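Quick heads-up: it's one chain on its own, the form predicted on its own, in structure tokens.
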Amino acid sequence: MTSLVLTLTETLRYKGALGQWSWVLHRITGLGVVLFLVLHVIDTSWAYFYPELYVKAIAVYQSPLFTIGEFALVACVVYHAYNGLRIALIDFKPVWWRHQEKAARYVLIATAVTLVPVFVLMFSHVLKHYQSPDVQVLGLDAVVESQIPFIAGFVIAGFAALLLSAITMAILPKSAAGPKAKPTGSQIERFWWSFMRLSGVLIIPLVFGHLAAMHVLQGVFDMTVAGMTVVGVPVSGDATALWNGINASGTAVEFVGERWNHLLGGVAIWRVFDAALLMLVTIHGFNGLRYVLTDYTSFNPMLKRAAIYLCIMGAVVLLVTGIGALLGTIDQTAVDMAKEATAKLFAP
């Protein structure tokens, strides 16, 4: 906590210099960028485990809360993005941190020049929605609603790794446990801090490319017109086929469906594009996470190592979940689902 209140006042006594903001933001943009991540995933792997449940998480993205929270995510994600490939450029030639302030100043204005247009053509499709005569939106008790497992899971996860923590604790002898333990492990955070620079600069084209596609060509509102061509899948000859390019039913989970199940050359391009992204923005995500938690817990050994838990099962179970979803198969059984819950959910 001594660290956490540390951190808030010296930023706030540090009367603006660019170096400590642009740490700060990054931190902040990191922290909205892996809540959306836990989120987005369990919700997409619904696509293909509970049809059902997918189809009332679009409409919750649909509805004008989410709305406003995907512009931030997206500003997230781009001053993130950028300000990250300077971290990494620099510490590449070290000598170059004496421009670290002007760097800093770039980020800025890249990001305000990549998020004007994009905002403009996010927003186009709001307004189309909204425009719509038939647009049907969920209360927001029914968003609130929604987001109760997610938070219970959060609570769950956090007692997990304090309970796991304390048993750990318990079970070390207490020279290893104690505050005054030798520190090890400098190999491995040697390796951490060459895959954070890594995997940073290889996820800017994955996630950009995910932003493109499934943010500024085509929305979330676009998933669930029916008769609506699919973002990155070519249309083919055959109108009969369930996955022709065309989200003919105007379910979300025919959409994602006739992503993943497109073939160019025999190969699921999208499931390995999103496979990529996963594990690597999962990976990266989490062990950012990591270092943010154990900053404001290295006061409390045992809060340090529930952080360190907490970060490993949340990294695992996206991971799982995620790729057990990419392997699986939705078929024309899904989007029937899919169809009779629309109707459920907007029912009178």
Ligand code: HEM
The other form holds:
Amino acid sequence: MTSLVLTLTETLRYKGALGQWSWVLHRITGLGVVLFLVLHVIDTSWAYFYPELYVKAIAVYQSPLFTIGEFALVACVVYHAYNGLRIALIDFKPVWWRHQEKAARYVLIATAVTLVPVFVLMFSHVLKHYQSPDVQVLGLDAVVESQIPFIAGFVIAGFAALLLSAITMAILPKSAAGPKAKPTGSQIERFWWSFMRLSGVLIIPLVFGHLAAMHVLQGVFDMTVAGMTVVGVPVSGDATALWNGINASGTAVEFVGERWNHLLGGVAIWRVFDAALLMLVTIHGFNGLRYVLTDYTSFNPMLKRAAIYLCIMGAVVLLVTGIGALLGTIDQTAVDMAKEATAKLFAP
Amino acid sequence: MEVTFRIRRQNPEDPAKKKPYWQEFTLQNVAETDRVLELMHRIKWEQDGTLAFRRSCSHGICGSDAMRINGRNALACKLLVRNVGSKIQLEPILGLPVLKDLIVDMEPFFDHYRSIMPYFVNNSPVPANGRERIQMPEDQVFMNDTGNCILCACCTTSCPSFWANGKYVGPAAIVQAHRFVFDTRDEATAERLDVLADPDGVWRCRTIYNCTPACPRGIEVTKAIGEVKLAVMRGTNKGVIKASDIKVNH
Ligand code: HEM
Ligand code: HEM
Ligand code: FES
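Any chance you could show the form predicted together with protoporphyrin IX containing FE after that form predicted on its own?
After this comes the whole thing, all chains and molecules, with the earlier chain placed first.
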């Protein structure tokens, strides 16, 4: 066993081939997307639970700091997706490892080729936003302040997981809590190994579709433009109806309401889409987080247990809040609250 | 030609040398075809008798002298100066406790090796001639490659998953398991696959591919691990490896 610091520094010092760097990138990009996902699902659930907070959250997303983060996020998702595909393919046919170095290079090239047009389009949304005469930008202090509850939440969750782990270790008999005498097969790990690969492949169309809607076809800036169409929702002729495919109030809440209330053949397709994305990404992401955390905490059974509890807690919280919001109905009152909050957002 | 060595040294028993430190040595009259191990002998014999390292056969067979050479694991007896250049950096392999200089404690490594039952199991009656259990050449090819392992630990100690988590059974033990799992005469496949399906078994492999180029025997280590994973997933060794996928040994 090597200390955590040594493991990390030596990972960078060892002269491995491209495969080592692919793994480092896969790990960092995966963790980056999980971090974003936590903020994102909780924020999004506010569209239903706390419309005023959602308005604020979207203003935060439109701030320069988050715009930079958004470019990084898209790069992370694209790289992780392509590289995950490489991993899954070679796992399926181990003899293809002979092409892995080339495949790793193709992953980098494909990522770059995808990102160039995507970044150009994303940048055009940014430009359009800053060129509009009435552009208003949330100050950096407000942006940082808005993230404090999340940081506090992470710290509290960490302590709760540690406490829970310490308690279980104290209650459980030594034999059950300590290391096993002999290694034995784990059906659960078998399941997770397959799940990571299968879910990864299923996530690709979902998350690429989601990002195409939110970054390429429209940008996060288009969510708050009054009178704008809403991506994925056709405009109905009825100007008097609230849900007509036009974000009349120009609030982020109405934007989400338009999408979630849109019915295609009687099915709220965007809710179904978001639910599938939510479940796959959350479970994949938190199991990935468990892989990473248990790798680095294997030297201490209590820390390792805490890491597992933390991942379970995180996944459950996200699934409950995310599904809770998807089951709710955004109505006229919510839009009115959002309108009021939008008016107050930049008021001195 | 002149060659400079930069060697990572440490002596846990000497309070002044408890912490690892770098020491440089310069050697004259070195030929391109000298092996790194020979030059280490010259340092030990001509300059500093306290330099500690392991070696036995000097011919890439015993697996004693695995170390990190110019940033990558290899056997000092298999690399020539012309493979590594005139600036040579040596470090102990990572992930096992350093006993002194380039010598590490191999016991945790061998514990993992022992855990996968590295011996032939067959309880059916001995063949009529009372001697060997014959195997057809077309069955033998499945364990051709992994049968070459010399347990030098180059692969296991090149693996970031193993550095992070010493409980991970590691590439070498999986390669050794592969040799028995895909031995058509062996009867302990189910038991061995169960050991390897432990949470710290094959699942800790993230296909980083440091192990494959580190192998001084040219074993396709990551491929072997992948095949063991598939055997674990399917619960059988049957049909995992196609004969046409097997590398031709020279
Ligand atoms: C900055 C980039 C992104 C923006 C602007 C964005 C925007 C949105 C918006 C507006 C919604 C509300 C529902 C809807 O209109 O469909 C939503 C929901 C959702 N997004 Fe994103 N998204 C982004 C990136 C991502 C990524 C990378 C993921 C996956 C890792 C993701 C996963 C989800 C999920 C799971 C939901 C449903 C949440 C719930 O059920 O409460 N989003 N997103
Ligand atoms: C877009 C499609 C995706 C594909 C094809 C994919 C594929 C994979 C695969 C195959 C693994 C297993 C790696 C291994 O065991 O060596 C993995 C790990 C991981 N994934 Fe994904 N994934 C995708 C999306 C995501 C998303 C959206 C997130 C975040 C919410 C995520 C987070 C992670 C994390 C944290 C790991 C663990 C990394 C590690 O152990 O080093 N992945 N992914
Ligand atoms: S000394 Fe025996 S393998 Fe190098």
